[in-house]
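Below sits a lone chain in structure tokens, taken as the form predicted alone.
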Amino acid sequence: MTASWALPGAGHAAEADVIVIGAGAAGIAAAHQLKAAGRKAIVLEARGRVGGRAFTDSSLGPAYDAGAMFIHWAERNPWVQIARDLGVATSDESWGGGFQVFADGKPMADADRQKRRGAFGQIDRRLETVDLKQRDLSVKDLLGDLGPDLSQIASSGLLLSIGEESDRISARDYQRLWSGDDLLVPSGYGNLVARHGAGLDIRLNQPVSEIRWDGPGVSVATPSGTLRANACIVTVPVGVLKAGAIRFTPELPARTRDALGGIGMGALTKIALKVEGDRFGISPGMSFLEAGSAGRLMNVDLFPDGKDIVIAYCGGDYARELSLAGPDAARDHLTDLLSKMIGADIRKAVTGISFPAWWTDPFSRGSYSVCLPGREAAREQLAEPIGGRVFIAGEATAGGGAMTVGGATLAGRAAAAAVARIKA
């Protein structure tokens, strides 16, 4: 359907049909769809790079995906075809070289490891049997009858996947998340997303401070001035919206604000260390899991793909603490842990750190969205058009595809399609 547009105000011609805020996967997808429909779209990106939370970091020399890493549920993920179209290889093989569990830096006793292994499957078993139709539960409550010790162990794995504490995760929302095969992008998922942005009108270093939607169109304030358009697609993370980094005039409707109140941001975090020289007899791709405390899990991938790098993962309040402490403290903390696991000589081998802490990043304010217990409908609510010309889209509005680059892409396309259906 061809849309007809009204000008945003007398004497103020629109610079674009649509302004897209954010050049992550959702913003790029929306802009491509609008371009294909013959619409002029301008993409405003606060950072000095494209890709958002999909970011291949090469600051240490060896590159790694500091944000999104897997093309999840590859059977229906649009990035499989995008990669194919761009000639970018994907792989279903990980770099795994073995797995070992530790408690306070020492190999965990076999009995404790078996206890953990049995507990981890409890979430899926509970979700298969519990009736959530009448009432949503937190994941913590879902596991409550296991007892405080075992339930904490059972839910702790979510710290390394969802990145959030179990009492803040809606069981209904978790239950509906899509699953399927995962693919890796050897050249970097973030690099793939950035490459897909080629050919679009993307303007970097343009953080938006205000969106006015009190006229027939919208006006968007940036450091380079105010841009006007007929509609706006906002793809910034929920954490940025909740922090009030962008002012809306008039303020967002109560229903939209209520939706934002029902969604939090997880804190899945990666800390990468450059480690040169001796590899201490460790096979490339070996993983060490520090699991002595259920609330402070940290998984460390050592020399993945043979690179001189180790990558640690953590989530929840533990990750928030490290993010707030900063790179130096994170480096010391991880090096202390590795010295217990491997030996003190590793301290001499650590030569650098990369710590893109999404929780404290002003353009993210978290890793990805998490519905709070009882608020699983907030994703659909957040996607509802505002005033017929402002649309919020991203992984937070992706339903079963939430928390993924693929979901963000589908949400961006859906928002662009809705814009194209508008009639003035």
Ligand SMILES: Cc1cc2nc3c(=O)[nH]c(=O)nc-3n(C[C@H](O)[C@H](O)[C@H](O)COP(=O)(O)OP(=O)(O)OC[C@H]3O[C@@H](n4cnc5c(N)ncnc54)[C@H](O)[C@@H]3O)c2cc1C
Contents of the next structure:
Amino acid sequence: MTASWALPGAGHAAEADVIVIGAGAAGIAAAHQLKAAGRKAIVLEARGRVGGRAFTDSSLGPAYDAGAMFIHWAERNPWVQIARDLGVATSDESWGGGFQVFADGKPMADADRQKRRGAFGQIDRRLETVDLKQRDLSVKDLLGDLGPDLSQIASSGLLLSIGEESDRISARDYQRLWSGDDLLVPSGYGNLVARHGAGLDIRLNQPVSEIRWDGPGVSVATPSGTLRANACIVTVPVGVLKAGAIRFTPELPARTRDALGGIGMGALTKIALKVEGDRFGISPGMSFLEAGSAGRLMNVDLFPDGKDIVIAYCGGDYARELSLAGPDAARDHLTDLLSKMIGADIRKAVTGISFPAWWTDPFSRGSYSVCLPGREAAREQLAEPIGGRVFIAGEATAGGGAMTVGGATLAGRAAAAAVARIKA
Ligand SMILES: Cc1cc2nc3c(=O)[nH]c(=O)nc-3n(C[C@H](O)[C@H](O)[C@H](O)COP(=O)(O)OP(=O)(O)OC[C@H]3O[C@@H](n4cnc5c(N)ncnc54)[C@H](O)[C@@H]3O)c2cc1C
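Would you generate the structure of this protein in the form predicted in complex with this ligand, following the form predicted alone above?
Time for the whole complex; same chain goes first.
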């Protein structure tokens, strides 16, 4: 039996003890924890599906993870256990079909490849030697003495991992991110996250437009009406909060707004093409990296697991440009690149595109959170409870676990525990 808190002074009963906004990894984790503690939680989700930025897309036929794919730092990631409990297999085998580097669609010259290899590792070397205790630096400044050319090459890998330009990444925040072994979920990480949502009271197609926290509890406006509860846990991405998609009444406190100002969103995006028929002599799972221009890196995984699909990904301003240009332009751009790499016949073999442009998606507004230089404390600041009844959680508040599904899950659990502490 669920114990409901009374709303002191309220003229009507609350629909739930806690309203959780967003049914991604953080929202699902918070709702499970509240349910286990005997609290009634309702999860309101804007999309018509569960999982948020963990999404296994099968619109092309062969499924692929359009958002999160790796269970990072598996040694301490809660998803290893969740997958085990649900009987979902994980794997430490990558596609592993080989790797080739290109410059403008042609195999990169040896000398340039050597130069790239030499530049890599410079970030880690600097992080070990530069003293960041006194002041934070951007990753760009961390590499400043390498000179503009090498510095850009050294930081270009961050476009594919952090999804952001190096002058917008705090070196301290980057330094504290957890690392470890990566696992894959062959049946789809997004499918796994969605499955974990089963059994919760999740209401789809319910974009929240306003949260009032001026009364005794909270009231939350959705297209189906207003719901009341004693507290709410807000797990929408930072990009959505920054865009003002949810009105807060009264407005968020200055400290929370300041925290939001210290966190941006990267723009990592994938572009998947369905490629049927010919394999063009390419072994399944091979990866091509276009690196002719350090600011416009594009990694392409070809026919992973022998599927009729190629999955490209890119980040930073290049990804923003493609996201704004839309799926037709992205398809043409990637097909042009592939025809230089493989030959013009690939044009005929491309039969479909899936382009999850997270940067322009109104329910994410970017791939994941990135602290601006000097602002690495913003994550903790954002997680500070507001008025004892509004709790912001999600990957952005996950400290060293930020930017990941595992981190979002831990942050969701932490918010649920904080709600219980305050209201029990
Ligand atoms: C391309 C890409 C690759 C990635 N790769 C990895 C990876 O390999 N491994 C990894 O661990 N992580 C990866 N990530 C990051 C990972 O997907 C996220 O960190 C994680 O899924 C975030 O979970 P969350 O619950 O914090 O947010 P979300 O999953 O974004 O959940 C928030 C939910 O809120 C909903 N919402 C938004 N606005 C409203 C509203 N107004 N009202 C109601 N609901 C709303 C959204 O629809 C969403 O479902 C990747 C992300 C991207 C984009």
